[in-house]
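The chain below stands alone, shown as structure tokens; this is the form predicted alone.
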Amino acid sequence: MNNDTARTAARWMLLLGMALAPAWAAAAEVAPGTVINAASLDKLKTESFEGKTIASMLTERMEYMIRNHGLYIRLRKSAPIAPDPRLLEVTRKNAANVSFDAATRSVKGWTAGLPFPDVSEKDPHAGEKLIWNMRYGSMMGDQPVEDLHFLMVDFDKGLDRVQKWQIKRYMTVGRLTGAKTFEGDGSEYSRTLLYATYPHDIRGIGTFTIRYTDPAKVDDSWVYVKSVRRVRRLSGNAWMDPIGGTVSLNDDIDGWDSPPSWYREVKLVGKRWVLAVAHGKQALVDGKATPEESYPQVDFKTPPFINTHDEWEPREVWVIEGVPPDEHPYGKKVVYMDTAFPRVYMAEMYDKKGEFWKFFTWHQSTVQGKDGFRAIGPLQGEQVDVKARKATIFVGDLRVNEAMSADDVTLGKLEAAGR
């Protein structure tokens, strides 16, 4: 071998060694209890976690609040997580009976389980048959949840404040239990019934909403007015109003809970591989003295105070985006639906001028019924409002297909709750 050839074989070497680092690096592996945070980030962001790089799994707002605003990620060994048979089954049935209204952008046909259960990237409606799957496919029938707790958090502060509410929803129409999938005439879709019980300024505070199958048809809601102790009527725009002292409005509870179309656009941006929590542990404890006792998932000790105890896994996403109506407080709304099953683990909240706003977390978890449904659904959320530097975090004690019926979620249950 002449120099020349040799020169010429050593560049080769070189450039080959350089095409496959970047794939040896990507193939190195982090351990389950790894920690992301400001300072390992950089580092981490190369390295992969089974078989995906970090950085593939981290959305461009997880990572600005990650840098910016204190947020840790400990990850744990993902594992599958299979919705209640009878959702399936049900959801088989009904399949062929059910199409999508691309006028309305409503559902029509539907009874029971998920409208839409094969929803393909190319379909020009697919953001909105994904949330239709959320709002109509029960992932936890009937909720009579008696303690829905609030951390107000203070970024400098720490823990502020605590609220205690209940939150009571009833499904009329998609039934999962009984000897029919509907209650009534079928024209009721759930009702709700959201009060506070402590601290006493605002105890009995709360709301009481009949949602309608028809989406064309505005919510019916009432809250109760503690200064007169009574009921008002509120408009139909009830459903973007705040929720309490929180930072989280009424449509954002499950990170979506309106009817998609209420909203100007919803569109499938795509789907992908993210960091969620899908296997929340228990968040409320009863009876305890302390908050580090009562929460035992929320750290109260690190700055700005909005981590969990909590750990990360990597779950395929939905990622879509919804453009509200212009008299809501958003301007865009951008939420990470569970591919396998339409629940939400984040969503990202801009405000009209299109800057960042809120990050919100759900952690999701496999809770059964006393009737042997397996519901998912969160036990704890970071609700953070990155502007105002303050965050609410709820946490609670969540129960599915309990003894309960339509009559105990009315509106002289509000008012008995206000006395």
Contents of the next structure:
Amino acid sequence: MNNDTARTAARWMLLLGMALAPAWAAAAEVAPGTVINAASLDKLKTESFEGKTIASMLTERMEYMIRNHGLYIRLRKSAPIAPDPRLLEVTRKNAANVSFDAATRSVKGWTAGLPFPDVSEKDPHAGEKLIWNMRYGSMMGDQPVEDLHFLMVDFDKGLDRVQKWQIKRYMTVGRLTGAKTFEGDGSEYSRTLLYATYPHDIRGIGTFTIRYTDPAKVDDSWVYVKSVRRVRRLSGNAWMDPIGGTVSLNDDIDGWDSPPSWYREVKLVGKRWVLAVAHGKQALVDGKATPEESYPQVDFKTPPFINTHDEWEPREVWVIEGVPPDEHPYGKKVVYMDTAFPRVYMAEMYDKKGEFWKFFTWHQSTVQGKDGFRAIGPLQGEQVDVKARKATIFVGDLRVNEAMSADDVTLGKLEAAGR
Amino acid sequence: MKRTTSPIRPRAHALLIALALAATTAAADDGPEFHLGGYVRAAASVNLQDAPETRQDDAGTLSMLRGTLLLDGDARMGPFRVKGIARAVREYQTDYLDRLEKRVKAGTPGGPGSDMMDYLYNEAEMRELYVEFDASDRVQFRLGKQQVVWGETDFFRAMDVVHGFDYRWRAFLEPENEELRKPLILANVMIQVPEAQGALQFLFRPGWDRRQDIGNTADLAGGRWRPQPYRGVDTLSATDYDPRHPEGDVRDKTWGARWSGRAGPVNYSLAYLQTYNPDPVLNSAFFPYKKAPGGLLGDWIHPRNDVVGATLSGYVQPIDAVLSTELVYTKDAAFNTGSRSLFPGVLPEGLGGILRRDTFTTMLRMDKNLDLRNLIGTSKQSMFSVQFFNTRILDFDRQDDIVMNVGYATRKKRDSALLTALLGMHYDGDRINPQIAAGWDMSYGGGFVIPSVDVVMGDLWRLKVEADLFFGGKPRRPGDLDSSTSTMGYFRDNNQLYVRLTRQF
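Starting from the form predicted alone, produce the coordinates for the form predicted in complex with its partner chain.
The next block holds the full complex; its first chain is the one shown before.
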């Protein structure tokens, strides 16, 4: 080889090397089934899944939970999720009539569907609009009977208690079934019955709540106290009370249960990718003897008992931050909502001093009702109180749009349930 | 007095069996569902004070050692839902109760207090057994032995007078008043009227209940909750119960109706009820009331009366509180008269006969959530409730000489008012739940403070520890010839420590 030939070969080698360099430097792609835990986190952070680095899909608090509280995440290949066409159709039809009233931070002209299907990140009210989408978007329709079990878990001891409840929620406005999108005069937003069936000392205890369309009106709520066999009126601030002895507040149902206008401030932090459970598997199996059989997606074996066998996948989310009113237990709440539909996968709650307090996850899943409606809702979720080192795992059997009327969800039915 | 042991009269029994059979027949269509729950419970209480009635020092001795089995069954069979609750109780006769019983046998023998354990404490009964079905989407029937609760009032009762209460084993102190209420055989029809945001309820009592099921039953036989100074004194040795009095016959058919609904942010109810005077009055042998009594001193009766009541309840956002009221007019409430004993030292006061007067009861209450999380570290808001309760005798005349109770010289005032408060707290995700209840008798003096804590231990075990502390209220010591003792004075020298362990299933 003469010098020219050698120089030419060296140049080609250099060019080839330069061409290949980016590929060598890129993160290695990990396979579905890979588990991110405290032992593997540092190694996996620089690697990627479906083209995104693991680090870019973990929030600061997810990392904290993995490193300090035993959270682990098993990856699965992502799959698209499409909301029901009826929701999209009615959203499109009504979009022109809906507006945001900045003075009251509320929605005007909404009848059904998502009030704000196209939210811009630059919109100063983007955060509020996204929460209104969740409140009014009616992703689940009527929920006739949902077995809802709360598993009370201690970080050190594991499963401590199980409470079994039933829930019936009837949507009075924003209806996507039947001839009309609303019933009555449209002033009521929903009616909800929630009552316990186990254990014996709380069996029959329950609440009945009417939520109003007008966000200026607080909920009307009643509790049935079985031991004295009487219904009692509840404070209008019950929306920020804990649900029984669980880690969750009423306001935490589905991530954010109150109108955003009840919060002092709601802002959109931005858009990003996270790992989330978007294809939750059947979480509740009736008639089984052991917790492991009854709740197959709960990991009862691995301390601190806050993990799931459900798998996590990359999802693009809105990050929305809210500052609740002074009477509320939280100083701040951050939720992670899918950008394709208004469902929350994760939330972080901070106390009034700004210290990290709670970490919640929701395992969203698509469930088809008897009327064909494709609902997107949670089958399971972990509600972790890192200060108390306790958690509540909720497990539900989601059913939607089965035969039901507003008269099935009344104060009288609450009393009847308390036999 | 002989106590009937059969819990259900034959006709009622036949009806319930028929209903159960009908339900069973219907079960062929839809698969039956059955649920059985309940609990086994051990409870003990300890005297924190000496009872002056006995020679021994009773402080620190067991006043109660009680075991309870409760079975609570639900069945759904086709269109019928059947509910049954059975309860069996056995108590150990503590040394203290043994002393009281010996005192009864020595001083007032011949009454049921001479066999105190079986009369006052031990029981086995079918407390509730009914069938429920929907005649339409709006009309529900509930037929059988059951409890129906009307009204809003805590601690005391204004419109909650469909049933009497059994106060013999723990006075008014058991917080779950479903355990004290005496169920009745009723036809109970509920008609939902959603257009008017309410429901109409009709009750009909065919008069098939046992003789002891109407009105309140207090300890008159000398047990641990017999008001002082009569512990160890069996009043029933010289008196009897008369469930067949013309003014109050257990076989009478009675009825009631209630409309309950919502009007905007307010819940309200309007009710009418034919019922029995909750507290018994003595048909004195010296001044008989419409029938000559059989007992030596008289017969205890529960005259019938009419009750009309209204309740209102609503959340008031500016003060973040729920305000409630209950207003009840009672026609022909019955009282005993005669504050001076006919033979002081021999006969008790209150043998002057029965007087009927109308009364008006007023309850006002505020429920408010208090945020004590930063102050005392509770895990969520604490429920604070304060309640004013007053009963006024209409057409009151001091010359009527109405007594508070037979056996005491204290005259009843026009108004009898009580103020109560309750603070319920929660720790550790509702695992530890302390509570303080307090009351003050504004008209006659004295009061009570009841601190307690409920501990939740897993799914199955529950522990309750409670102190029952009474203060003020003038006592009447054994041998006193006259007194101004009132309600809180009845409980003097009877402070208790109560411990209850429940294993539920």
